[in-house]
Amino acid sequence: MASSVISSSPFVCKSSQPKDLGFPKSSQISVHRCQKRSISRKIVSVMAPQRSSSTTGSVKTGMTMTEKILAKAAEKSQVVPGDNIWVNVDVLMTHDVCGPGAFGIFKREFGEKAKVWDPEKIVVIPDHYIFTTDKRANRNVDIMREHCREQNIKYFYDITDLGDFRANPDYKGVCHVALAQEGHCRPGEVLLGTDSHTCTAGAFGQFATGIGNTDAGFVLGTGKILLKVPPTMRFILDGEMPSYLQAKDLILQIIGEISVAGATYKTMEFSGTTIESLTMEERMTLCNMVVEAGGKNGVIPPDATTFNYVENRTSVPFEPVYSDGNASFVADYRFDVSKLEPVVAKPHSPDNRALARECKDVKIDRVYIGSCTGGKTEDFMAAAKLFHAAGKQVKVPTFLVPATQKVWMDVYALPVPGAGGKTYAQIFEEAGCDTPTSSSCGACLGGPADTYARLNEPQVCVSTTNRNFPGRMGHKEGQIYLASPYTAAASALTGHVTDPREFLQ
C-alpha cells in the first residue's frame, strides 16, 4: 500500500499514488450511474473501457473524462498525458476584447476574402467594456460586428444601444454564464475560448479552456488546434454542505492548499458527495476558479443535474464520459466538507487563503457582487438571503452587477424562498444596496476610468469576483479580498470582512 501524506490543513488528504488509496467504491466515478438513468435518446452513454486481458497478460490502460473527450475529438483510441495531438473543435468562443485580434489574425493568415471554418461554431459576445464612453473599447464592438455580418456568423449576441442594455434583445452578457445559459456548453465536447475563464464549461463534463487570439485566429480557419493533453488532478469532496458555505469557498480553499501554481497545465477533476448536491451554477463557480491555480482545465462528471439544465437549453445531441476507475491520476485530494468555514483569499493572491472570521478587524470601503464567478441568479439570490434574514442596512456602497440579462431579469422576478413574497432587487433595496446595474463584465478586470464601480482609487473591496492581483479592479494599490456572495453581503452589512454565520445562524 502506498503511503499517504497528510497535508497541513486539517480538511485534506493527499495522495502522490492514487490507485493505491483504497478509497471506498461510493467516491470511484463511473458510468453506471449514467447507464441506469432514464436519459434523452439524444445522448449516447459511453461506456467505460473494462479491463480485458490478452494472450500476453496485457492490460488496457484507463482514461480520465479529459484524456477521453480529447482522443475523440483527435480521432484517436487512446491518448496519455503530455501527447500532442490535433483536436477538433467544436464551440470557439470570443468577445470584444480579443475577437478583433482574433479575426485579424485569421484574414493575415488565411486571405483577406477567407471563410471562417463553420459559422454555426463560433460564438461571438461583446461583455468586458462595453457600457463605457470610451471610443476605443466601442470601436472593438463595431468592428466584431463587421466580421460577423461578414463571416455570417450565427451567435453574435449583439448590443447597439448602450444606454439602455434591454433595448438590445440579442445582448446577453459575460460570456461564461451566457455561453451555458444560452445552450452551448455540452458535455463529452471541446470548447475554447479567447478568455482564461472560459473552463467554466467544464461544470458541464466537457474540456473547456482558454486560448490566445493567435490559436483563435488558427481555429477560426480550421476547426482545429495542437494541443498537449494535461495530466489530471483529481479533487475529491465529500460531506454535507454546511449551509453557510458556496461553492466559491470550497475553490477558495483548494486553491489555498495547493497555490497559483499547484494546478499548471492540469486537469483538475472534482467529484464526491459534495459535487452532486450541488446545482449547476455552482458547479460553474468551482470551476470557473480552476485557472486560479494554473489549471489547463477543471472538469465535473456530468450527471441528472447536468441533463436536466442542457436539454432545456439545446437540442444539439451530446456523449457524456466518465474516467475510468483504472484512469491514471498524478494526486488525489480528499475533503471533508462539512469542516470547512468561509474563507476569503487576501491580498494580492487567491492563494492567500484565511478564514473570514480571522479577518474581522480589517475595514473595508464597498462590497462588489458580479462576474462570471460571482454574478449569477444563485449568487444573488445567496446575497438577498443573508440581507433579509439580518434586517440591516449595509454600511459601506455595495455594487451589483448581474451577470446576464437573464439574470438581471431574476433579480427584479424571483421572490426570495422565506421572505414573504419580495424579491432580490426590493431586499437590495431596503439594505441599501446600489440599484442592480447593466450586465457586463463590469469591474472585475477594471475597464475604462467610467466603469460602473471600478476602483478609482486605493480603497478595500470585498468582491465575489476571481483575481485579486494589484490593478486588476482599477486602481494598482486598491485591495481584494475575493469572497462568496454570502460573506461579501455579510461584510456589506458591518463594513469589515465578516463571517456570514454572524447573520445565517
The other form holds:
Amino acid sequence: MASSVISSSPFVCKSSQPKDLGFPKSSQISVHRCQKRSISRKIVSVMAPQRSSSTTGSVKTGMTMTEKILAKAAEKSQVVPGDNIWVNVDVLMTHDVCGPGAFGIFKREFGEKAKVWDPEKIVVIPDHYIFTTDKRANRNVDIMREHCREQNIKYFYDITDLGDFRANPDYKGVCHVALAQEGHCRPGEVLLGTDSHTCTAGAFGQFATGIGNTDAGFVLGTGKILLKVPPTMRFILDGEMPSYLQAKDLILQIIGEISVAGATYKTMEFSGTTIESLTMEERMTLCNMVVEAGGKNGVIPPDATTFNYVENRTSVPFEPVYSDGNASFVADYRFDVSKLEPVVAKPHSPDNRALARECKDVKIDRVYIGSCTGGKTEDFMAAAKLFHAAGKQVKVPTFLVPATQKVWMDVYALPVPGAGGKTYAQIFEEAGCDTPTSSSCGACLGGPADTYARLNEPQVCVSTTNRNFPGRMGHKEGQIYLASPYTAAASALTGHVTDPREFLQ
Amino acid sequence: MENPLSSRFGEHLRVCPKLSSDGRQRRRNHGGDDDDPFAPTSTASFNLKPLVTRSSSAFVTRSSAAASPQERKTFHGLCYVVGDNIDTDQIIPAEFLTVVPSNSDEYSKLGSHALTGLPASYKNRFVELGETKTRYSIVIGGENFGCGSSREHAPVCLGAAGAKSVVAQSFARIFFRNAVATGEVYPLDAEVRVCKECRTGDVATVELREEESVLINHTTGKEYRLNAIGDAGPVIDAGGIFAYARKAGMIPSAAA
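Can you now output the form predicted in complex with the partner chain? The one shown was the form predicted on its own.
In what comes next, the whole complex appears, and the chain from above leads the way.
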C-alpha cells in the first residue's frame, strides 16, 4: 500500500504546528501524527495571524464556514477558534436510546412542569433498538411517546406496531437519514443530536455535531448550547471519481491518513471538484464518518445539488455560508481522487486502512449492508449494480438493512439502471441475499441479543457501517472490515474481501 | 497485601496533606447516592492508611457549595490501566444502552457494565461479576480515550461504578465534554504515556490545583504533571453545565 501511494503521491500534506492558540493539548498530538504519517513534499502552510475577536468593530479576519455559522448563531459578527460562545440551536434531534435520558435531565433541572424551548425545533426519531423483544428498549419508545405528547412535539416519527414496520405511517428509521429525507437539514443552521453521527448533516453546509444527554437536556430547556469554536482542517478532493470508487472509500482514505484522533476538536471541511460531483447521499456518507477521525463536525459548501435536495423537502428559508478566501485553516490536505483505489478499514479501528485488493486472502463469514453510513438508497443501488454486473450468487449470508422506510420502498420500487427494469430487490433476491429487513440502526452497533444480523459469534464481517472497534457489532472477537457498498457486494460474491473492480470493469 | 503507602509516607506528606476522593461538587445523575461508600478513608476492599490524619474542618463540604478554584481536589485509590483508543463500545457495550441513566435505579445497574466491552486480553475485570461497584478509583488511559459514540452512558457508567477520575494521554472530545457536563468522572490530560507507566492495581493519587495538577503513583514513586483543565474548568468548578449557566444568568436559578 505504502509504495503505490508514495510513487503516485495522490496527495500532499501541508500542515502547520499551531502555536499557542489555546487549543487543547490533544490537538497538538494529532497534528504531530499528521506530520509523522505524511510522506514527501511536506509544506508548512502559512497561517494568517490569529486576532482575538472584538466587539468594537476592528478589522475583520476571514472566517471559515463553521466559524461563520457559529458566529451567526451566537449573534456575533466575528469569532475565532477557541472562543467559547453560547449558540442558538435550530434543530435538536434525539432517538430512543438517549431521548429518555435527555428528557429526564430536562425535567430534573427545569422542573416536572417545564416546557421545551420550541416544540417545532425538536425532532424525535426512534431508530436504534426497535425490532426487539427487549422490554427496556420497547419501553424507551413508549417513554418518548409520552414526552412528545406532553410537550406537543411536532416531529415524532413514532412506531407502535413492531411486527410490521410498514404499518406505521409516521415511522422513518435511522435518524440521520430521516433528518435529511424529511427536510430538517438546511445550509447555515446549527443542528445538534444525541448521536455521534449527527455530523452527517454537515453535508448540507450546516454545523452539526453529537452531544450527550446532559447537554441535550440543557438545549431542550433553553434552545442554546455552550460551544468552543473549532479550528478547521481543509480537505480538497479533486479529480474525476473512478467508477468503482465511492464516498466511503474517500473517507476511509482520509481517516487512514490522519488517524482516529487526527481531527479531534476540529472541523473537517471538504471541497474540490470531486466533492462538487458527489450526490447528497454520497456527501452524507463522507461527513458521517468525520467523528471517526475525532472531528467535531464536517462541512461541505452548499451548491445547486444541495439546494435542489433541500428545496424539494422543506419550505423553511435558509441562508448558505461559505469560507472566506482569507480564512485560516490549521491543515490543508489535497487528494487526487483519480489515483485512489477501493480501501477497507481492517479490524479493529476505522483508521486501520488497507487496499481492498491486498486483503483478497481474507476469508469472510458474512456481509452487512446498512446503517446511516451505507444503508441509503444509493448505497443499495450500488450494491445491486454490482450484483447485476456480476450475474452471480453470494457465497456468504448477506444482510440488507435499508436505513429508512423510504429507502426500503426504493429498494422494492426502483429499477437498477441497465438491468432491463429489474428492481434492486429483485436483483438482491436473484443474487441470494437475505430479504431486506425492517429499517433501523440494526446490528451496526450490536444491540439487544435478538437484533437481526447481530454478530453473535467471532465471525468475519464486511460491513458498510462506521465503526469496527472490538465488540462493535456484538461479539468481542468479531472481525469487522469497514467497506463501501461496492466492496461489500464484491466480497459477498467471493466469500473473501474483494476489490469491486473484479466485477465492475 | 503489603501497605504500599508506608514507605512513601514521608515523601508525600508535602503533596497529599488531605485524603479526599470526592473532587466533584455533587453527583448529578442519580438519586440519593450522596453518601459515597468509596471515600478512601473507608475503602473496604483494601487497607490503606491515609497519608496524614488531620481533621477536615478546614475543608468545605461539597454537597451544595460550588468549589472555589483555589480549593484542592484529590482523588485517591487504585489504578485501572487501559490502552489507546478505548471506544465507547468497550466502555459500555451497546446492548446496555437501553438503561436510562437519569433513572436512579437503573443508574447503579449501569455501573455493573462499566468496561465490560474490553477484550479478553484484559485479565482484570473493572467491575467483578455480580458487583455494581469497582475497586478502582482512577482509570488510566492512552490516547483518544472515549472515542466513538456520543453516548453519555460512557462517563456515567464509570462514575456509577465508583471511578472518580480518568487520566488519559488524550481524550476524544464528546467523551470529555460529557464527563464535564455530567460531573461523573474528572477527565485529565497527562503529558506522557501514563498507561505504560502505571499498572492495574497501582495505588495513586490525583491532585488538582490551580497551577499544576499531578498524578502520583505511590507504587512506583513517580509523579506526572497533568494538563490544566482549560476551558472546562469554569464549568466543572461551577458544578456542571446547568450550574454554570445559572451562574452566568443564562437560566433561572431554581427549578420549579
